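Next up is one chain by itself, shown in structure tokens, the form predicted alone.
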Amino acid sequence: MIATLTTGDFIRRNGLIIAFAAILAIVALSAPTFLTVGNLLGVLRQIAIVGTIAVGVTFVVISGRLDLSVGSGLTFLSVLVVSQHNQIGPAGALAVTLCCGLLIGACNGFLVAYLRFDSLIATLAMLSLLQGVTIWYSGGANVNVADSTTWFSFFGRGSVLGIPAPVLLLVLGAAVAGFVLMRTRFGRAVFAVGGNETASIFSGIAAPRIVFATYLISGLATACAAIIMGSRVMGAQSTIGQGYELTVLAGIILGGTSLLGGYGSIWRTIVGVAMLGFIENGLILMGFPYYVQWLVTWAIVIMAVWIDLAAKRGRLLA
């Protein structure tokens, strides 16, 4: 017997596309330079760093955590990365930031996973932290990459085949992420410790080891956020991080990805970031100030958790 898929079966499954391709409609009917290639293709380069970083956060908040350094975490990296270029060359520089990413994700997934501290408050000290090195590390002035000519400007500059390599790069990491996370053991684990960490370690999976592996993916992504990030500016300041933490987890709620934990997907966080991007792009070609980015922003995000809270429990109201 053939199991029919009823209208509301199709809208429960696919209603992340169906408001995507509304909010698309709707905007480029306000504004017909909407749907031109240029400003398309300048969208996509603007949320791949946004869209990378998510990739990895999107691990740590399958498995119930959070991970608010990631902002921070981008401005010292994307400092690091840019001045490490003009001391040590680009092939010395990515291999230092990517480390130093790892790192980051360490000392995050150490607190968080053996320490049993609040990932809130842990990762919450962490951007702290991070800012007040990035400060220390740079004297708070802005650094730039002194060779023009270098092909680490690829990373955020180049195109292949038209196609910006930043988006290039998104796709590239978020195919290997979904690929991890859901065809490999170590993926499965990570939605178990989501869903049920004490059933997890009553199956055999050592829930801390998995939750620090989150971290070091969170951390990891960020630092190629980073390389990005200072290759499309061919530069840094201490404040280009800023905020970023709140649109990743903006965009992550907005595609689906449970706050509790035990839910989501790679290629829904990429939805939502892109959801995001294009809302604000919108906006803008239609002329609204830019704080009502924040404000549209903040609606999306109550309403995504108010939904997932709501599904948990079964109804709308506590």
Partner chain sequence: MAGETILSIEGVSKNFPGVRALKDVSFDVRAGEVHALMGENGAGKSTLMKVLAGLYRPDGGRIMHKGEEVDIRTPLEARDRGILLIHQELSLSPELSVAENIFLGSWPTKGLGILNKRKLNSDAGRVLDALGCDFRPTTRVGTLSIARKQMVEIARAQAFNASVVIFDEPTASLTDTEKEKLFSIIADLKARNVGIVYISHKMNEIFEITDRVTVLRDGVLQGTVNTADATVETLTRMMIGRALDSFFTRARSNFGAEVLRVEGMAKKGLFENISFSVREGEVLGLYGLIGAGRSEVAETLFGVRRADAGRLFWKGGEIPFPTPRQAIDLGLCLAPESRKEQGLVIGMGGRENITLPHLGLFSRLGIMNRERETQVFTRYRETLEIKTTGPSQRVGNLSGGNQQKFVLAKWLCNKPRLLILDEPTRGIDVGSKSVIHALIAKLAEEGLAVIVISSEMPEVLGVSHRILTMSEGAFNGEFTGEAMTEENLIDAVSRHRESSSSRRARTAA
Given for the second form:
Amino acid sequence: MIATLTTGDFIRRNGLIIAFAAILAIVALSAPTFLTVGNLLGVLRQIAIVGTIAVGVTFVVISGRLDLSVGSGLTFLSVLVVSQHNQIGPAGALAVTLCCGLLIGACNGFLVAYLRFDSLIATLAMLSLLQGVTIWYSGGANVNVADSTTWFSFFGRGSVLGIPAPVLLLVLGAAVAGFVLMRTRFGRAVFAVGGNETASIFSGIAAPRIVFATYLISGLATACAAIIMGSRVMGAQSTIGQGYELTVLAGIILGGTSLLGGYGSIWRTIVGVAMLGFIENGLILMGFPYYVQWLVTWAIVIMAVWIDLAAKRGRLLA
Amino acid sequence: MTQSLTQPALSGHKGMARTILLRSHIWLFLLAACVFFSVVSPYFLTVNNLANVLTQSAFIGILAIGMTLVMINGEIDLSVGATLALACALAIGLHNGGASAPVAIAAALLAGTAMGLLNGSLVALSGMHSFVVTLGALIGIRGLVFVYTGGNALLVNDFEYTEIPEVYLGQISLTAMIFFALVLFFQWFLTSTRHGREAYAVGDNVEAARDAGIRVGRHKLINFTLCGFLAALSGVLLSMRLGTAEPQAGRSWELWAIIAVVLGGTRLKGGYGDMWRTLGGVLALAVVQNGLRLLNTPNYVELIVMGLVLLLALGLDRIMLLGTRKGE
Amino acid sequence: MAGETILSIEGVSKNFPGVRALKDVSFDVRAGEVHALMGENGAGKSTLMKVLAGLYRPDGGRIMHKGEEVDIRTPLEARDRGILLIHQELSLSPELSVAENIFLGSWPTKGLGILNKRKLNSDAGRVLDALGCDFRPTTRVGTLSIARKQMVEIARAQAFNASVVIFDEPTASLTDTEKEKLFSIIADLKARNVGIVYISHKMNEIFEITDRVTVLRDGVLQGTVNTADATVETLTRMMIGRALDSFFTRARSNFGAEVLRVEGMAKKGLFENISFSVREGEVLGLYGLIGAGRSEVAETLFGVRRADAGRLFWKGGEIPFPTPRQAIDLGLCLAPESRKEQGLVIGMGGRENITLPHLGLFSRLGIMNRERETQVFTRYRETLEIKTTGPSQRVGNLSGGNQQKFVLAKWLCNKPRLLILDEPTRGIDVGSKSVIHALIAKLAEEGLAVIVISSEMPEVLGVSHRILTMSEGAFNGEFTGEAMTEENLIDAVSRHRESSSSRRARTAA
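Would you mind giving the form predicted together with the partner chain, to go alongside the form predicted alone above?
Shown next: the complete complex, the earlier chain at its head.
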């Protein structure tokens, strides 16, 4: 009895990882160029932006909330970093962008943690607000980096020992975030608040402060992603981040982090996001148009639902 | 945890007035917005403009009707924007391919309904939250649209197709009339049919509903299917109005539909809301959009105003909750 | 026909992981009788009730309805057989109307799924009239008082022609007048040959309205007696089943300095003028019925709620009302009433739950020291005899007793000065109960001040050095030594109730 339950649990929680491995195998077999260092690094470079945001949003999701404002946040912060770069140089631009990222996180955090607004709607309102702010700030026009020779270009285009800088940044960020989430006091509190907010309050944890902090992290991660984005594109425009909020969530969910809060991890998020990236890449290598990946993603979600269902019933087939 | 010992049987007149005020804030907001724009812009309060607002509002409005049904159940459907695009593309694509307009339209509606049915079955079967299920569908259905259109916009060959909705009652377009008819129908549906009233029971107290013998899964499945159908209908109307089907049509519209519904006062957690509120929310969105454009304000103002209004609506909802709690 | 057995269960058993909730229990309800079901918390009353109402399926035994063996699988099937449960937490939809709630799941239609509202409302109106209700079928249930909501549930039973109605502590949140109204309705149902199962803790109600009493203890049937032949003493003895002195271990009285003193603490609508003190090594019992405001007092002291007024003295010095964090740092700890909702994060392991209030203590520079956490976990697993497979087994999978031990371990691991235990043994097995009672005595002897809040009288009488009684948000009696008797406690709790209700009657007149 207990054994079957744990198997069920295992499949439910790791089914997606298994599916991921299967997909990788299929892709590797049908597209020989897939398993080359160059290609894999290319994929990782592709997922760096979504991945960086997803790392931050994972904190919010584990604390039992959502953040839909990250797409608009990414847009605004990309536009900001590029314009500021043209005006005050790379160091100032980075500082301003990171501060604004934190500020956006603070707004979300204030609304959700202290005013106790529903996180879906509150961050949806922020999505709309930030879209407006972006257009107001940029006048709706594209901005381009005027001087592409500064060290700003490192974040999106540079590399260290052959590893692209965005990948390095993502790995570094994910490692730090993973450590914070799994090994620190704060991380423990995030799980406790997401797992049972009332009990965490009865254990002396200042739950609103924790939730607020998760939004700060999400904002900061979005700012980092915006810096990578601005540097890679060497420019930005007002729709650049549209839809990222949902891609990010899709990655997090695919990894197996629970939207209800209290369960999840950074490595799951990375796997989920990577899965999306590798599917895209593999399908393109196999000669499919890029949008076929969306169908595959959908199929995976449906499969996840099915696995969940099967695990509940204790068997995989009928 | 705590149960209050005493509770007034019915809130007094003052309480009632307060409740009515707080529960219908959207109409007050709409009225204020209309008065404001009438004063500041001479073009706002013209029959032509208002009729235009109504037509404009119908597309998101029809999505919002379906969203309301699903949200009263305590669920959400993120895939409506993509379903709209699918129906839009199918209607034009099939018609271009030789199918007669009615056949193309029927096929498009059927496809949307099927998408809703799929979402509904997954939610009903798995008990997984609809946010996850329909987020997948949002991505996947958009993928279907791209597969069908090859990622390019489809232009309708037969220009008569775009003239189908050119029927007016006075100044009111067919599209707007369909929207209103649907609001009326679904309001009636919610208040006067067994399924409609059970929607509240399911959203309100799902255990009680299940214990009373309501088949909750099947119930939700029906609402998701209706939601898919309505999204497709909106897509077909859009295809007639535009004469083109952009593969990215209706992108983020699911978010606008949710905003309209929540703005109206329907509760995200389920059990509370109706079509009048949604109508109010949809019209408020459209009036603010239209008014600000008439004022020649840059389009970012509109986005910022909507964000703020949404936060305001959330704040009001909170005050209302606190108010009722104090009353207990 | 009056006196005929409508529903009976024979030899029913029900097991949950780690707990035997019912063992070989037989029970029957006759037409036109009120049959009380009594027992301590965790005795199996609610399990039995849920078996009758189709919410649980028994593991063994059979259920007989009107002479034939039946299998009640869902609440719907129970309802179709005329068996209706009136929950303590009412199962109504607040946004729907009274009529819709009464007939939920079987609304009349005019065909094509169109609701026949006129029939719905007139049917409901008839039922409401018969019950003498003062609200209309079209009223939204969310606007009704708790007593009126209960009437809606009773109306539902009436509408489905229920032959058996199960009341689960129906008077828990009713005023005296509302209670009288309820009793007259029960009498009415009885006169119409409905069989009534009445679950209550309140002795005076049992003697006032019931015909027979069945007592359960630890899932085992203790017997069924005619109420006329029973006394408070015999029933209590059946419920407790053993002499108080032999079961409970009271700490030796060796009191030290005052740890906490509260003066005039009040919170509008919850409690008023709360003053008391507790000393080192003392076990202070706080007795009162559910809803008296006991948990609210504890939660205010711990800082989860804010007080409106009052002063707090900690070890002689006045302090402001703390936040939970400050309370924990002082050593003022609360093991809350609801383990699953307030006490534990059930998705986390035992180790993580123990250290949750002391993350600072188990970390350096914000980094958790997992080894030390595991050490503490191992220590308490051994001393408290917790049955768990390992430090990361989710506490949600453990039995109530083991869960409660984790809640205690959570506070014990960082030298508490005052431990408030709110219903420490509710819903847990006998073995764990005695471990916890012994632990309370041991802790007090080590100099800890303990406040035990309980609605289980034997528990309060057994472990406390001193008892405060509470009723309707105020303290109304203090008992020590010889004066700590059941009669005195019951007297104190009910005296206040009567005096306040007569006061209310006077102001009404």
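In this text the structure is predicted, and so the values were computed from the model without any measurement. Here the rigid core means the biggest group of C-alpha atoms that line up within 1.5 Å when the two forms are laid on top of each other. Positions refer to the first chain, counted from 1.
The Cα position of residue 23 differs by less than 2 Å between the two forms after fitting on the rigid core.
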